[in-house]
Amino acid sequence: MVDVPAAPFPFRLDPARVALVVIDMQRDFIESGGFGESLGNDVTRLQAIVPTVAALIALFRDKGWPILHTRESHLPDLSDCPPAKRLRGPEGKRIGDAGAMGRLLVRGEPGNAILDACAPRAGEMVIDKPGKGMFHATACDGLLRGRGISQLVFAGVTTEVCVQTSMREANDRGYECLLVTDATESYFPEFKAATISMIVAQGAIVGRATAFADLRESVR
């Protein structure tokens, strides 16, 4: 067990039952011309996250660690994307219309991958979810019980949608989660900031909150 330094109480990691999430680090939400972008945002504040992010994940590989990489994405159909979640934002740049990396959030698509700095490697575990949350409509859950893991590292993005959704989603399932600061961001940074405030507040109503340098440094 290693004790990390976290907010609000130090993380009792159990390098036997813990695994790293890694959060839709896709080019659709952080390259210039995808999914992120046409909804008018600013991708450049989650582009700044992913030399740390990449330095996770290799942690997690130096360790032998598990490693779980989620993309948000959708069938061509769009049978699993539902009005609700389909016609919001511009028309003409919305899930499934054609964007400059192929159609967008679309299964397959060149916008849809994950960054190559970030991509999975062979053998670690790969989702595809249609919502926001890991749990949702996938088999995430299973293949984690499956190889025995009870706690959960959080990173990607953004902080308060996707990492935040899956997130309550664990913690509901009995996970215990420890969200990375400074691998995970926002397009705004008062909702990354207001999020990382309400995981950790009421005694970790939801998880823990560490920065990368204080769990690399713990693991050693």
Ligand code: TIU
Given for the second form:
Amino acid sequence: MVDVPAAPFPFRLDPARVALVVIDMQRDFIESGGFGESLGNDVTRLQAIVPTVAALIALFRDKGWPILHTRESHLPDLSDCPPAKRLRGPEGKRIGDAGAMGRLLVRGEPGNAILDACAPRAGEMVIDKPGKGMFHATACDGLLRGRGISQLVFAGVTTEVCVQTSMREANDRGYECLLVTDATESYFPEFKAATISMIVAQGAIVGRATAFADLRESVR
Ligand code: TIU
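Please supply the corresponding structure for the form predicted in complex with the ligand (the preceding block corresponds to the form predicted on its own).
Up next: the whole complex, starting with the chain shown before.
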């Protein structure tokens, strides 16, 4: 067991039960010409965390601890994308429409790929998810429980959308959750700050939060 300094109280990390979850570090959200930009966002904000996410992935690889990567994606026929999700934003820039990196948020398109710096390696778990949360319409829960995993360390984008939704889903399913605050980012700095505050409030109502350096130092 390793005590990691965290807000609002330390996280007792169990190397036998922990996994890293890297949410949606895909070109669609982080590079120009993808889905994130089509929603009107400045995607360059998200690029700053890439080295920290890569270092966090490297730390888990060094330790031999499991890593699960997610991609937000839809089937080419969009049968897994309800109108409530698809029919938003300007026409021609919606999910499934053609973009500079292929069809927006469609599985297998160039824009749907995880960034090279954070790319999964053989043996790591990769989950395509049609929703914001990692457990909605995916095999995540069985995959994690089958490996005896009950603690999840979270990184990725965006903090208040897919990361927070996944943490809340995980918390409801009984996983202990730890967010690495400098390995996650939002298009809106005020939303990132508010998300971290609400996750750790009320005695860690959703989970705990730590900085990458604190996690790295405590497990070295
Ligand atoms: N728009 C936005 O902030 N996020 C998403 O649509 N998906 C994820 O957060 N991955």
